[in-house]
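Here's a solo chain for you in structure tokens, the form predicted alone.
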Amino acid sequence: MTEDILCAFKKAGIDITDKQALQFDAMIGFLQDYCTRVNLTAIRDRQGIIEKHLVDSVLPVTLADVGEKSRCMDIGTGAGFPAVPWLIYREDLRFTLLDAQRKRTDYLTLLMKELGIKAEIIHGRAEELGRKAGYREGYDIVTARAVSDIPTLLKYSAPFLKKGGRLLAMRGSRDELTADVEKAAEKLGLTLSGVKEYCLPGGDGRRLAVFIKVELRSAFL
């Protein structure tokens, strides 16, 4: 059953195809199965996954103009958001999955045989992963949903970034952007350049905060 599912999506305006629907009908099930000997989010019933999971983490990818065959990098991604939804959303675009526990990457490991997706998942740190030739200023898009204050994020993201990529950092309503955040970036080589507000259907507040490395430079500051 996947109209719950291809409604949620419709009211955040996001047409999705049937297919779609399938492969998030069976990341659901396979979510709540897991989490029943593994802890891997607070959200567990199907109607809150759908919306603040699923369709939290593909509405950005709408928001944003993410190029065909992006390279992107999800850090913290825990147990897959937003990158696994982005996967089913854009088949297209190639992501390496980074989280620092190695329950959570365990996890993703067994999800993308369930589902089919191929991606590369890393048991890692990002301060220690965006020092290596091949990942360091090797991607188009970083994305990051509600990972670490945002100073300390652009530290993180900013090494993985070329020259034009950009970061997507997924944040609550109430987090706010200031001249602190825009210095901190700047001393990266990034500047802020938008922040777009909106809301999931049930009415919970977001912003995307859109950051482009505009300078190669060290950073790890």
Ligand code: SAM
Second form
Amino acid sequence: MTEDILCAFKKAGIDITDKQALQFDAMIGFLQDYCTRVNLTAIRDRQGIIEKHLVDSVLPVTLADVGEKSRCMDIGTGAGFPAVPWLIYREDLRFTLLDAQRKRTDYLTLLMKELGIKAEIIHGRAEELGRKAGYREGYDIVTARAVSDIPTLLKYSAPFLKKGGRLLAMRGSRDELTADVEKAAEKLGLTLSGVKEYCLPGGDGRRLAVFIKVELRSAFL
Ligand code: SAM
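Let's see the other form, the form predicted in complex with this ligand, since the form predicted alone is already up.
Following is the full complex, with the preceding chain placed first.
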């Protein structure tokens, strides 16, 4: 039964295929079952997962003009949000899923096997991985939903981005984007290129803050 999934995406203005709806359905079942043993998310009811995890994850990729085959890093991916819904919606993307908690990366390894989707899953901390060759300045896109405060997230993200690469920071509607944030971004060679405000079909407000890496500041990171 995937009508509810198709309908929720439709309400958000997003058309998904039947195959994608089935993959989302499998993802929901796997998450709900796993959460009976391991606490991964407070949102566990089907409707909540559909709207607050799946639709919420996919909306930004429809707003941000993400190039084909972009190499993407999801910092603090948790139970795979937004990365796994992006990979279902956009099969062409290449993702690294990074989280500091082993219980989450263990879950993701099993989930990806279940869904038959390929991605690199790393248990580690952004501030350490960003220094390593192969990761540093290697990404077109960094995503992060509900991770840290914005100045800290900027520090985590900047090392991963290529020149011209973008951080898509998914925030709640009340997060402050003050002048301090713009200053912090500038120090890291980033610039705030825009903030998109939108609502989930249920009415919850969201903000997508987009930062572009305009200068390589490797020496200072
Ligand atoms: N992005 C997911 C979501 O929206 O459902 C999870 C958000 S959860 C509030 C924040 C996640 O970031 C946690 O899973 C935590 O382990 C991870 N995290 C926090 N600091 C991190 C760091 N420095 N490096 C990697 N992961 C980190």
